[in-house]
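This document opens with one chain alone, in structure tokens, the form predicted on its own.
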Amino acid sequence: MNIFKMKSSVAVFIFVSIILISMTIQQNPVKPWPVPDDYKNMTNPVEKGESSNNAGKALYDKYCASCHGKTGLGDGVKGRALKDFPGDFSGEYYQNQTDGEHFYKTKVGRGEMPKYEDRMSDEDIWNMVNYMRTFKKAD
């Protein structure tokens, strides 16, 4: 085999290998996760803005980019362990959330998700609600 071929068939193989890893990622549905009405109905205290944002993003890098992903595609490292997808933060089905179901969820946790009520206050929860209000789809 020449060097030519040899090239275009590692070429192909990645291609292909991106392609159906990509293809995995998207059809990891998430799992229901149901939120208390008391806290689906929450209002967030903590004003939007950069200072918020940047304490959100903190936090985030710290806790969560490891699972979700830096930009919240759920392709962190460690997310690619887990049994669960850890999910799309920039997708729709995130963002339709209201802020209260993103409090709730990172609080209380659940299952592979762990609880961060113990770990960092409610402010610093909301910080992060508000970082990861950012995360957006990529034209």
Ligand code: HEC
Given for the second form:
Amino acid sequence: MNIFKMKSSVAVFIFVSIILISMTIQQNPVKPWPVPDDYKNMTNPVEKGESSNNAGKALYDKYCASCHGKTGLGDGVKGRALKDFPGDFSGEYYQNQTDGEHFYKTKVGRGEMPKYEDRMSDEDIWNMVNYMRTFKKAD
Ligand code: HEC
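Next up, the form predicted together with the named molecule, please; the one we just looked at was the form predicted on its own.
Zooming out: every chain and molecule, the one shown earlier first.
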């Protein structure tokens, strides 16, 4: 038997195995993330509307979409490589939370979710919170 042929078939076998294994690796589902009451019940100081959405979109596309995906499905290029699923912002679990909960989680972060409190003003975060509401699935 040609030794070169054998090696390449081994290589093909390993390659196919890696693909199959990586297809079955699942990301950890979203774990409950408790938010302190004073944040949960916070009033969003930034009025929802086109101007806030535009400001929020510019920031979101730049800082968040790589993980959370352009439309918030958690399917950004970087997001798919994370251990934890970043969440589906169009779904009920996300959309049923208060603005204050979204604000808190963006501000303080957890695990692979970076914290933005040192990098962005509160107003920037509220603009993104408003923009991320637009990912809601149509009822
Ligand atoms: C490096 C990847 C990464 C980036 C960049 C990132 N996130 Fe996240 N985000 C995550 C992960 C992972 C989680 C899930 C964390 C957990 O549950 O422990 C998450 C969770 C969240 C949650 C909570 C979701 C829920 O369903 O409760 C919000 C809100 C959020 N991110 C907003 C943002 C915003 C806004 C930005 C940009 C300013 C951003 N994230 C940037 C990875 C990222």
